[in-house]
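First, one chain by itself: the form predicted in complex with the DNA, in structure tokens.
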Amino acid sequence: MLNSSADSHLEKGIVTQLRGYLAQIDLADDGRLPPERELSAALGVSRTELRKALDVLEAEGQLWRHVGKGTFMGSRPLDTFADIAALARRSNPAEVMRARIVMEPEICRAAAFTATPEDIAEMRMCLTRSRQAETWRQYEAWDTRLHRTIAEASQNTLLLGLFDTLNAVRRAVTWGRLRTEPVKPLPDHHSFAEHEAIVDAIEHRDIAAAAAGMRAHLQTVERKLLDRQ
């Protein structure tokens, strides 16, 4: 009654039966299909045979499975590493600057639309404090706060969240050589004028100038950083 060809035919039969079943049911929003125990009962096959059929479909890339989670149609979601530490480990200062140059000018453009007088007042305070800074640490604190205030002013919580993530990675990334420079920021430090140009542009609702100013500023930072001045 049974031979090898009949066996494979039987298995293929279950696979096609499963294919039909999957095509007919409309699965949940996340593409999850019933647990194996239910599915085997619904199809009238043993769990062992069902799993063989699922193995085939998984090998074809039509579905993916995970213990405790379930079985899902489509391709396995790629491991999205939102973990700051993991990101910082794989990244480097050059990438951080690239990412800043991608994101911050556009965030700044949005901020020029939506910044409130309070936002701008806080930006101006950051400018003043950063000029008064007695140490590089203080300067960086006010610089960081200025950039974040601009991101806040965009009034887009998602962009702000992405900015924060980027910032956290920036802090976590290993920068190798550090401030060998003069102990305190000199009055003619390039950032001062650039920062003021940016805030001016935001205050005057000059969208293009705001974005361009931020881009120019970050490119200067990048150049100073990578060229070793």
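Numbering follows the first chain given and starts at 1. Just so we're on the same page, rigid core means the largest C-alpha set that superposes within 1.5 Å between forms. Just so it is clear, the model here is predicted, and its values are computed rather than measured. First, how it differs from the form predicted on its own.
- Put the two forms on the same core and the Cα of S46 is off by 2 Å or more between these two forms.
- Relative to the superposed rigid core, E58 undergoes a CA displacement of at least 2 Å between these two forms.
- Here G161 does not count as shifted, since its C-alpha moves by less than 2 Å between these two forms after the core is aligned.
Let's see the other form, the form predicted on its own, since the form predicted in complex with the DNA is already up.
Just this one chain is shown here; partners and other molecules are left out.
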């Protein structure tokens, strides 16, 4: 028991020592830690002791490891198809729509502040092509492109990355029976007018209207999705 207690005290001391060391060194821009041999030499501990301390910090979410690349400070990024597939398996269409309603109005708000004339022209082209779509698949392709163009217009790399992650999960989630009738959106399809209102608000720098328009649009999509379910 004494040896076990002493070992535990030693491990805690090494973890504390490692925390202090990592807090005061300059890491690479990507947060990569120095190689284990350098860390163990700097701390004066064995590689085995160091790995146990790294295990503790990893379990706390303070760092993550990538085999073949190294150990990095921070949370593991969501950047693989396996991660997307795992999220999709645990999610469902209603959950995806709730996430979109939280995120996309704020992206739209940012786009209304930063969109360029080129962004607006791209959005207008998407509106025209979606109205000309001959099938639901074509319409949904232009719908997706419009929403991503809005995300690009936010000029915020992080927001765009979050949008792409959510959109990848949306594509991977099973949405139930595909629409077969009619073969394409009708001329009075709700999204046409809603999309027009969103783009108008972005073009006129009406931040509040842009966010409200996107929220109302997605809430309509959510309501119709639940009706189909």
